[in-house]
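One chain comes next, on its own, written out as structure tokens in the form predicted alone.
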Amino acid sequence: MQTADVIIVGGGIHGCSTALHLALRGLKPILIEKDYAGRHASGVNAGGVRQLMRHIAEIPLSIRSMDIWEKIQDLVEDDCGFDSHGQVLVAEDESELAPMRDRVAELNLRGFNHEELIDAKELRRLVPAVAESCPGGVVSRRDGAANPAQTTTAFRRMAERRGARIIEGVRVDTVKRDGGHWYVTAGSEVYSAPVLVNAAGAWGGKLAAMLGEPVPLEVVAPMLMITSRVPTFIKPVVILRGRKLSFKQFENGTVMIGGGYLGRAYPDTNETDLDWTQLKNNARTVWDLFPIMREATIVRAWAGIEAKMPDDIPVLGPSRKHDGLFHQFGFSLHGFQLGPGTGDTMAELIATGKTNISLEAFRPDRFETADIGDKHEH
């Protein structure tokens, strides 16, 4: 039997985060990875650090999130990449303009200013080669983005300084509690903690439904391109809502491109198939707005395995059904910006009992009570 303080359950951002933030608090964390940190969505992700077009119930928690990635050196002694020119949402029409301008004036009620609508003139200062059609858009000065496995692997190897155990390539079997305790069977061992975080990303479903808080929860393969270098063009990442793209250049010239298509998962066996249509299309939003990226050739393209859901914020904070059991799981293609802030979050709920960042839009137990969008609109 080996005892610690918690037990987390999964290494991708957020369980490696929680992980170094409880032994920052002064915990004792075993954290236990079926394959190895940032071997799924934490390590193969675009990489973006965006607070732009968050869900309202998750800005709080980007806020602080962003206020750890200034600082990210200070914390994990590596700059993990990171970059902060800027995200801009580009408009491609009048009809798509409005519906942000909305969206910014809402914002600005509610106190946050994080984002700002921008006219044609400040899109194309930003984005010079953005076409000449495109009205205007949003921006969100100080995001921006960073290397996700760099990232993932610096917050592995501080939390095991720090004192967190982590234990790679071995699976979990069995979970039960008994007497006040979470036994975890994983491999040939036993481990036991008073408290167990379930961070196990694409596989945080099955484990909540092993625990009886079963979710609605899909797993999906977001796919990605990387092209041949051009010369630089663009310093912020620039994304679209309408036609679905992610777009970043990076210093040597190289543009990655996503966007949230999807290919196929296999969760079980880790395995993606790509989807060569979704990828046409990808490349052609690409093609229409960006005329110097016509003589560019695609080098690669890959997928992950993540968690969606329904309304497409995760579930996160204290089971409704057992005592010491958190959630952390479904960040839904975009928890790589919340990893440091939610790992901040979790720590502190876990160590003190709570947290002045409100949890109550992510409750794992939220689907059964109310029709999904009812309560969390965008």
Partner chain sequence: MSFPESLHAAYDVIVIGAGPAGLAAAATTAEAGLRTLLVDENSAPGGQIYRAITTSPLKNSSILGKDYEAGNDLVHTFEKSGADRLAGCTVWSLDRERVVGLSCGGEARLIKAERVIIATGAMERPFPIPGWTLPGVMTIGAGQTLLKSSGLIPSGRLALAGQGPLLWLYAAQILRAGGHIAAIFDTTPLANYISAAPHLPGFVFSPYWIKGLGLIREVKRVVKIVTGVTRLEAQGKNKLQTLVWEAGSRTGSIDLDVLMLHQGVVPHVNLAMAAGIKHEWDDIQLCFRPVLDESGNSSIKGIMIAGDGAGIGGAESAAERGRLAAIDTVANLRPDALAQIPSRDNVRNRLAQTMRGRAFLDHLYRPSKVFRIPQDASTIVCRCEEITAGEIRASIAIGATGPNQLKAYRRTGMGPCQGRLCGLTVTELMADERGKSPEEIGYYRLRSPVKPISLAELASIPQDETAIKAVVRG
Contents of the next structure:
Amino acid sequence: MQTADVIIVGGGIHGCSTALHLALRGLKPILIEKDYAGRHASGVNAGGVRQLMRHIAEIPLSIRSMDIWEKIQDLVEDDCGFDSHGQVLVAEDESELAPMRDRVAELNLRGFNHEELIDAKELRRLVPAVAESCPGGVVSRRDGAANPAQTTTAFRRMAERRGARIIEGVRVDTVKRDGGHWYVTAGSEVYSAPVLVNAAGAWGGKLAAMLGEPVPLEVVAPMLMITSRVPTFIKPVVILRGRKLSFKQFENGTVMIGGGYLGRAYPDTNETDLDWTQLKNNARTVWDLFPIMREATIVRAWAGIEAKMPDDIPVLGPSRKHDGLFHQFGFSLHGFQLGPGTGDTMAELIATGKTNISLEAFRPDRFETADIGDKHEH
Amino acid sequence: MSFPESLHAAYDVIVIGAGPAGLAAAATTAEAGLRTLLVDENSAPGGQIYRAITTSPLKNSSILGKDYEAGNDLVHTFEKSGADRLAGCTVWSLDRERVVGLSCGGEARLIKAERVIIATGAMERPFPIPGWTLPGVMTIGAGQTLLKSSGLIPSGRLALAGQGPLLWLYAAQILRAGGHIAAIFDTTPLANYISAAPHLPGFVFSPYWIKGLGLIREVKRVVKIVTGVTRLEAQGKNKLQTLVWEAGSRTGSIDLDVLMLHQGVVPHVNLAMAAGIKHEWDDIQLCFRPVLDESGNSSIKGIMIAGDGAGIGGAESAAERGRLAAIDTVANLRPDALAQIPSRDNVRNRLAQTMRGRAFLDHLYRPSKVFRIPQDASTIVCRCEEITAGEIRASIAIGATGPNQLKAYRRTGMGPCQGRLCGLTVTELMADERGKSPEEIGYYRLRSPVKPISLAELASIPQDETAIKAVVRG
Amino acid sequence: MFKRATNHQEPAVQITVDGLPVTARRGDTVSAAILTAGCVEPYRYTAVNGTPRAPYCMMGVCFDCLVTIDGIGNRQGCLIPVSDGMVITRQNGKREIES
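Show the same protein again, this time as the form predicted together with the partner chain rather than the form predicted alone.
Then the entire complex follows, led off by the chain already shown.
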């Protein structure tokens, strides 16, 4: 049997970040990952580092993360491919711009100033290639993008260097609690610690249910496409909310096209299928909005396996059933930016028993009045 | 070319690839009355081996040889069969629901089939030597393609390097076509003659024996041959100028305009892997090949693989494997039509005959490690992203454990060729460096589109019935 | 880099490559036509480091034959037959992208 201070299940950006921050606080975590760090959503997402358009409840966590992102090199000794050219939400017409105006006003009232309403002129300055008909939008200037696989790998590597143990390629079979300790059987080994963190992403719902705390998690497979290199024409990440789109050009000229269109996920076998009838709609939106992209070529497409909650915010914080159990999953397609700050917050919570970031909205028992179907068996 | 109006929204059988396996498979299922579509990205049928069989400017000459003419029968039988054919049409996607993504003349479609037979054949094994990206360095297969489809031979000084039957066949064809070869550098490891020897009896009774020896004699009479070659380096500023070689303790260099490389062929796995079909490492043929039953059924229901894409067996066996896959398809979809097509036993017997001698060739022409795993740090492994062997080794040293993790360190396999020209090299290099087997290290995780598709083509997919069904299912 | 082996019977096809007139033959692919023309070398420059390249495999797997055909970029020249009046532009990789 191997003992530790904390056992973390899941080697995504969240598990690795929590492991690193725990180690930085002098604790000894063991992280158990069934595949390898960054194999799923954390390694294959769009890499958006975005505060823009976040759920109000996530904003404090997102800001804490942003502070870390801006010094990411100091933390993990890797630039993680992070650049900060802003993120822009484009309104396709006046009816889309109105609610954006309301939202920015509400954020300002609450004391958040990272989102800024922009008119057609500023939109055209930031995104020159956008279709003439767009009347404006919202910008979050500190936002940007990073390389997700590089980032998750860097967190994993630094966590290990700071004293965390990373066990890859081993699946958790059973979890028992006895005398204030968790006993986790994985492969041929038993691991024991007083604290357990469920950072198992799309598989987090299964683990939570195993521990008697089921949540209505849906396993989904958001798809992304990437184009061949085209001349540089856009710096910030562009997102749309009416028709779904996220759009980012890398320094090498390739353009990533996403927006949350879903393929089919097979979490038991780690497989996904792309649904080209959906990606077709994605392509259509780009065609309409960026005439410059019309002759571009799609060279790759993929889907990652992710967890999605009914209210699109994560399950995060202490269990309501067990002492020494913490949840950190269900980030609903936008958990990448939150990884650094959430790991820091979780480590603070575990090491000190408290954090001044409110996790109330993320309680695992918030769905109890609702009907909890067995949604994860997609 | 664009999609003909006669194209159906769904087919009983879609066959992908119009080489010997695909032509034979499609002809057989169509003869049994199954609605069959044969798709191929080339404008003329034949695949690689019978490339341009109906259009070659050399077709009535003795240059290409009698074996090439065998392709005529396959095409003729196919054309009488009643199957639909889409030429110049790219298959960019296939999923486990057997929906095939096609693009043709700037438009794209999604077409569903009850059965899909993948007959995408083989491609030449990567041959990563220093300087292999210089203009003037190409594969022997490339040279042969230019010869068959356009009647082209290299101008200037030409050398061939590598090993395998294709090298000798192409050398003979170039000589017959009036070309000149300055030298041939034979990389066959001398130890292979010993490991292949036990398989010699099977080979002696195969048709390859006489034909092969004849070709080698024909070439050796007029071309200088350097055997036991252990190192090759192509040099030049903006194009090939010099080939530097070593053969044990012998060394030399030769000025060249064109260098053609070849060290055998391997299954072209991209479409099958992207569809999610299980593959395994073949330690004799040194490649990944799909896990299949005797008829060619893959790990995904309704998707079969025939021909060299199922494991290298050569053109004649490819046609028989195409027929076997077709017979299994007919047995499942239209058993009452089995009487109209060749019997499974006959095809099996012919297949066994065509496979005779294969073990000898596999062992004799098993390429040497130094030409599979680049020893020079500066040798480019990933041609698209221009990543060297040294850069890959450095990434392994700081934690990259497999081809998919390596992408986070270097962009290997992420360019337009999607790992076709570096996949095997990366797997073997990582296995070698980490002391693991290629099976343990694995291959790139491949996804559609297996060939680039333009945004315009993708946006052009009609909202037809197949599309609607796929949305509902999702 | 290549020449015709026989007295070619196939009819001529006129195309342009980077504005230069090139006579190809029916049955040639775009790549075969350029390799035979001799007037346009190198075939292309890569997008990553701007190094010169020419087609390597001629069977659609290496993507070193990419050219712009009638205004559409990144097309596999080795798979596409020439037709009269075709306008082909070489892809000058990095330099083009940085401009």
